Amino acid sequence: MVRSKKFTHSEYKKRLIKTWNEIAPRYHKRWAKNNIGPFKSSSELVKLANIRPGHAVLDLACGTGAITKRIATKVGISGKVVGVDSSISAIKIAKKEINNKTNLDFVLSDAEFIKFNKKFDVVTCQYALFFFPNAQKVLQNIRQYLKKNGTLALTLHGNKDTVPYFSSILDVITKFIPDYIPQGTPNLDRFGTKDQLKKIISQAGFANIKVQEYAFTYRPGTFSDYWQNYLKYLAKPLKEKIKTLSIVQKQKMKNQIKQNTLPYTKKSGQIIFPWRVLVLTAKCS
């Protein structure tokens, strides 16, 4: 099989934006607006960020605005929340569901190049730091726009061994399709432990770093439900790669994925995946 060329950071970001513009509506409907699985952490993030009435808050990589709107309720009419994302599709969904909140704005921008003429009391970022090819640059940008002693609060998935919802499929598919995750894609697992996460936040100059670990669960249904929903919500470029496999290869791949889910499958046939989540808070020194 011919491997695809290695993405530059710029090419990777263009592909990521294109992907999110496609899948944002499906992502919002299935995950973001529901308090299920890893999104049970949303309330924990808002609580640990210690957001108060009157605060100015930046929600970076806000997606469809699910957590941004929670924050807007916390800061009240005397506060202000700005949600930033690079996907115009996600921003459109977020704006559509503002529900007449006057203390909330959404901005289309790249997290590496955001510019504001004000500073914020709190910056939040849910399930996004691992997507940034230059995470350190994003963190430096956050520091620039945080008030002294302001709070950074972010959420990340644990590493792949603690989130089998992803690894049960990806560990197998990448054996059958080596370029399923294109070269040049950042390692999305690179901040999945407390030590890895603390290290990059410390390198960015933050202080008083604390990481809380949560163990949530997610029930995707039976294996058939899990597999069919994975294919249903997949971005088009990945669907096209799977289509290149023969019927025999697809069946063999599916069987191996099912084997991976067996440790989490109950007698009823229902799968219950564990899902570790890290919630970090740090101060701008």
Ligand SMILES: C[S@@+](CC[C@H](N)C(=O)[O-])C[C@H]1O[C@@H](n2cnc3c(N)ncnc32)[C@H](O)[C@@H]1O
Given for the second form:
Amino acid sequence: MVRSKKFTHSEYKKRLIKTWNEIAPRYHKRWAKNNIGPFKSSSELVKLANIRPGHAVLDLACGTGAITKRIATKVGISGKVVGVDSSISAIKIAKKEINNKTNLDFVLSDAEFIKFNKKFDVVTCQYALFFFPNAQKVLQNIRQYLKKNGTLALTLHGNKDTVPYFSSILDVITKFIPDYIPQGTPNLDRFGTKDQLKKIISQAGFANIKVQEYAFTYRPGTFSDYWQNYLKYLAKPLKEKIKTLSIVQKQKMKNQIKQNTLPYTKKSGQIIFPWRVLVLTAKCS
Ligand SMILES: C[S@@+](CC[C@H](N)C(=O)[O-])C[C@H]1O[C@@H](n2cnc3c(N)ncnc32)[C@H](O)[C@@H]1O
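Other form of same protein, the form predicted in complex with this ligand, not the form predicted alone:
Then the entire complex follows, led off by the chain already shown.
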């Protein structure tokens, strides 16, 4: 078996930036701008973060700005929102859809190296903590820029057993293509339970930690829709890896993926996936 070399943190991040620069438009169109599946969490995050008019809010790893804009509406003209992301393509989409909001800025930066000359009332971060190879360093940074008693509010996917949308495909593909997820990639599942999440947040020195669990659902259509859409939205390097399989292997892989989806497939052929989401709030002491 040919094993790809192990990524260092900076190589992993470079690759992630490239991936997000490629997929941001597709991600925005399919997920972020629609209030579907896990994105039903956006309104919960804004509610639990207790964002009020006049607040200064940092939205870390803001992506295409879907939630950042919601927050801007909430803080009003007396407040301010800064969205930070390391993908220029995501930031461009976010900026394009600002709709003349003057209380909103977007900054291109790695979450590990943010620098501001002011502190925030609230820091939000939706579906991104697991992407940071040094999540602890990012959390220390956040503390530096949160006011005393300021709020940290995070949204994460539940662990893989609770999000079969991901695991139905990935558990099988990684058997057929062992280097599909290259060595050195952080485990994206590592903050997927209440205990794991609370642990890293408390290690970073936050207090009053609360985690709310949600059981959302997502309907990707039939198995064929699910599989075709997965391929359509995939970044090029992964598409290339799938192309290396023979037709027979590909069919075998597809059959095994289909088996995984059967527990969630209705008589009509439509799949309804459960989707666990965790929303954490904590205070900066
Ligand atoms: C799943 S998207 C979430 C975007 C947005 N928060 C939302 O809810 O739609 C993850 C985002 O994290 C960003 N990201 C990943 N690593 C980052 C880093 N080290 N610093 C800043 N942004 C990062 C990606 O560019 C991508 O836009």
